[in-house]
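First, one chain by itself: the form predicted on its own, in structure tokens.
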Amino acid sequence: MRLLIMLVLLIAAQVDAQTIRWQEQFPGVWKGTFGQPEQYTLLSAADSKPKAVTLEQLQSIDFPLPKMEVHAELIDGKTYVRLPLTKNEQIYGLGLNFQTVHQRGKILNLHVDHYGGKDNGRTHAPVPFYVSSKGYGVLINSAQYLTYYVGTGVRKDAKVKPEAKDRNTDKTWSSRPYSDAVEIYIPAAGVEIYVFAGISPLDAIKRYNLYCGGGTLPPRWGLGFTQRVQKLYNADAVIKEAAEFEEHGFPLDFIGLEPGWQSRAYPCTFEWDKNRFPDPAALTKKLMDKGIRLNLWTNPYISPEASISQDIAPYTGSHTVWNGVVPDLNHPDAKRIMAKQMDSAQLEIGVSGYKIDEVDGYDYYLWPDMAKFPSGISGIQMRQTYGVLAQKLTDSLFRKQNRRTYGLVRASNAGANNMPYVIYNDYYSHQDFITALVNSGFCGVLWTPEVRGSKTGEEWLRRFQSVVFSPMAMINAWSSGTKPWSFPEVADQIKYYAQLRMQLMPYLYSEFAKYHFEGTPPFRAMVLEEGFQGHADAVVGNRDLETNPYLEAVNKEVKDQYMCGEYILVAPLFTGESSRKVLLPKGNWYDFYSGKYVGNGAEIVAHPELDRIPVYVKDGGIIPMMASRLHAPTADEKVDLTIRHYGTKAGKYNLYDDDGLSFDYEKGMYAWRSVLVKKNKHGQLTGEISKPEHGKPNTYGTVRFEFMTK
């Protein structure tokens, strides 16, 4: 008997190793286990904390796939998932891409790499996680490399088999037949697969991004220009910049200094350079009496001249990157002497934030796989979680001093949705930047299109005009030396978006605030907005491309526009372009500048001026604008708004105010007040804004509405 008992359990053991057991975690979040997971995971790498409150609070929802059809399988010490597809299900996602948006029918490798000009998986966020067509998203919590199929396997006991065709007669023949299934290697014994579910697409999203702490909510004057100078500079040549800003009417609100500021890069000292800067605290006292504060470039990588270099060394890994050492940032006293340096040398004399280089790729200067790291991580899990693990020690050393950073770094991963960092690259294809800003959406990141430099006065307005509408107006001239006044002929052009910028702080740090309390990116594909992706999801069979070549459009990626916010739909122009074809989702849409119709749910073409990119609002939008000024607000000064409306609807807008420098809001210190647009009895649209609340901060002065429809 006892021997029967024995084999029952070994069985009943055998079967439960090769069943996901699967546990909700909140309404519409649920995490299934299989097989054995590594104990160091992105998720656990991130130390996110889920937004439990929010998310107890979501509409309770059903699983969303089959169960049955989601399968996982250990072979040969490596897990093997499989997820159902339907047939016209499409696929977002997978991390950040540059040239695509529908990843189905895509073989990925997931690998924190640079970005080398395909969409193959190698990139600076690899985020394994998707969201699907039909509402649900699905996250792979590990950090290994990981391989997807997603749709192009195609099994022999496939649930919906493809018809095999004759390539001799046959023109419909394909070289990749239909696939029902999402299939996923994972290299190692058992893995953690989290499913959200939703009542769209974006829903699925929000609960992703509050699952991992949230958005990040940043400083207010992080919203402002960031103007990167070159390498060599010296303070002198900083002080003088930050005055030809001043002198040309030029907003600015962060200068960030290159790697010249180190006594040595390549690899770094963490070290003033003291020719260059001989008092640094000087400098950077100057510069915030200014208003404008520094953001120091910088690698983890440590030069044998640093002052830290000794006392690092025996918790760093077996290869050097440009024979530096590599801290290990998941071993505490790494931690804890890194920190100390940045604190006393920077920190301590107020600078405001960082970029953080190198952290992502290129196999010939980073550490190979094999490299072995003193807390045991392996240099695979080390390498797609570095920049995370950096993002994680410098935000932890603002924190302390209670002051929110906002700053620029080039590789992250799933869990980090709430560090207080803009990927950026040295990749420069202006519509490639719009993808990925497009993409940035799907996976929890955020993307700057950066300007760089230009061949001509044109395509420097061109990629200007993108960048007032991304996560971070940033000018990077540490090459180039281009200021926004560099090509004339277009300089008053410039100054109008880079004052446009100043003056929707209101709407954005609104928006953002959304991201972070309620997890919807502050900017995001078209296929997430109502009224646009039911159209996609309509296009089958034949299409009558005379009377509704619409339907044709939306059924191809779209890819060069995007949301921002929750009112602003923005469709940039390129250089060599002057009209391009804009999808207008359902609903009346206005042109932002003239609040003139431009129409409703169809292809429009758009012929602005040199000066102008498309920018449109939708009915009932209302966008919240401050006077344009040189510099954020600070914590204890009130701003006058003017409340634009657009179209004839009745709107609603929940406008954020915080003290926009601090961590206090994480206690309660916020308010939201909410702003209406209704008719009167005659018909007419008035305006109102809910009063201030007793305690709660209160940075707006007047309020004044403009109905931009007349």
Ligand code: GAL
Second form
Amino acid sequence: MRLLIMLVLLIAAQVDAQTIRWQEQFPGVWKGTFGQPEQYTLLSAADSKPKAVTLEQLQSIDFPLPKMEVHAELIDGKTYVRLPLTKNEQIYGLGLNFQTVHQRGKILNLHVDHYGGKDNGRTHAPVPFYVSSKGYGVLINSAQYLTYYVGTGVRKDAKVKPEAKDRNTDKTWSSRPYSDAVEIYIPAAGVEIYVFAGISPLDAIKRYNLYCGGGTLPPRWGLGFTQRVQKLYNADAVIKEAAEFEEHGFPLDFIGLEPGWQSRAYPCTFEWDKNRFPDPAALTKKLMDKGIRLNLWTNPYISPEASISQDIAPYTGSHTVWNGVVPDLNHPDAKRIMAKQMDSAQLEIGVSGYKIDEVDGYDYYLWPDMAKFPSGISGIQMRQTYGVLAQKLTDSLFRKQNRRTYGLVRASNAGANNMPYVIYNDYYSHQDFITALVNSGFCGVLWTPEVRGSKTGEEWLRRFQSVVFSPMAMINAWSSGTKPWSFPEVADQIKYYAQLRMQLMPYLYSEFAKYHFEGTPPFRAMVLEEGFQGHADAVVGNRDLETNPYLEAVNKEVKDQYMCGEYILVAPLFTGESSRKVLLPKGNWYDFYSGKYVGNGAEIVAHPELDRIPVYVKDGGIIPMMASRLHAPTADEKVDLTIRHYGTKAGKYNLYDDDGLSFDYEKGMYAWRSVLVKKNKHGQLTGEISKPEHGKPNTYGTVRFEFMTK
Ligand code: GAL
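Please supply the corresponding structure for the form predicted in complex with beta-D-galactopyranose (the preceding block corresponds to the form predicted on its own).
In what comes next, the whole complex appears, and the chain from above leads the way.
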């Protein structure tokens, strides 16, 4: 009898070991546990806390996949996960890709790296989260290198099998036959799988973002303009640069110092260079008095000449980078020593943030996979999460001071959705930069298509126009020294767009608040827009993923236009182009500049002059704007608004307000003002805004409505 019980238990244990144990954590959010998941994961590294109250209130929804078809098994001590795909289902996400939006038909090896010109999984944020066109998302919570076969492998026991065809005679033969599954290889003896349901793909993304703490809410100044100066600038040159911006009447909220602020760089000392910056406290103060902040470039590798080098030595990895030691940012002592240095030499004198460089690779510029770290995590786990750990560390320093930061980083991963950092890189294809912006919204990261230099005024203006509609409006002149006005033939047009960025601040700030509180990415792909998917099908004919998923995916993706916030559609032009096709979702759309009707659910051709980037607004769209100014408003200012309305429909908008600087919004010190445009009985449009709430932040002054569509 006892033997029988033991046998039953043994079989049960084995069955259990091969099944995924699902647990619904919030409405529409499931965690599946398989085998023995590792302790150190992407989510444990990021340590973000789900926005539980918001998630609890979401509509409950059924598990979005046939549970029995979500399969996991151990093969040679490694985990293999399979999720079903159906015909015509498309897959988006899987990290910050630069050339493709559709991932079905691809094999990706997710690996933190500097982007190398191919969407093969090696990128700055290889986030193992995908979202399906059917409205659900899947996250594999593992800090290993993961291999995804996204609808490529065809199993003998596939539920929906493609037919073998004769290549000699059959024109429909395909080298990549239909596959009915996403298959994932995880080099660990177990894993956590998260499934996010939704009523639409965007809804699933929102759940994912909320689960990871909600998106970041930058300080208002973070949405202003930033110039990074040449790497060997000194304090006088920085002051002069700030003065030049003012003379030119050009907005500037923060200046970025490149490697030369440090006494040694690559590896770094984290100390000011005494010759170039004899009195950094005086510099930050002088700039701050003018409303300009300072952001500092660094990489985390510590020079033997750094004053902290002895102290930190025991808490560094087995390998060096450029002969500098690599702090184990998963080790409390390494974090403590770094924090002390940054606090005392930089934060305490008012530095506003960092640009965390070189945390992504290239391979030669990092430690090898077999590197060891004192906290016990592997070289691979450290690589997959180093950018996230660096973001966490610096963010925590600013949090302690109750002031928000907004900086740059070259690597990130799942879970860092609420970190105040924007990804950038050294690659410079304008087209691919826009595709990265499109893809950033699928994976909970922010990306800037930064402007560095240009061959012609045309290129300068085209690049500038699109960076203005991005999470960080930045010129990175660390090498080129280019100024906004460097191309006199387009200087006025550049200024128009820099000023437009400032005018849009109330809108952009509210859109970021929606990222934070609701999980809606402020910059996102057209396929996430209601009325777009169906339309795209109509325009491109019936998609036929069955016969050739790869070709279909490549041909039909829309990767050069995107949504900026709730109502704005941006369709950049690239150097040499004088016209472009724009796909408008269903519903009426209007020109941003003139308010004129442009189309409905159609492909239109835009042929703007060089001085215009095509921008469109949805019917009923409401865009709160302010007068252009040189610096973001301070917390105690009142800013007058001009609220634009487009089209003929009534409309509504949730306008966000808080002090723009601190974390007090996390304690309830924020307000949403409700903007309504209604039609009166004579068919005329009228606008109104709800009263400010007593005892809540109120930084808006008078409100004027402008009806753009006459
Ligand atoms: C690169 C970085 C550039 C610039 C440069 C300075 O790694 O991507 O934006 O900061 O370093 O050396």
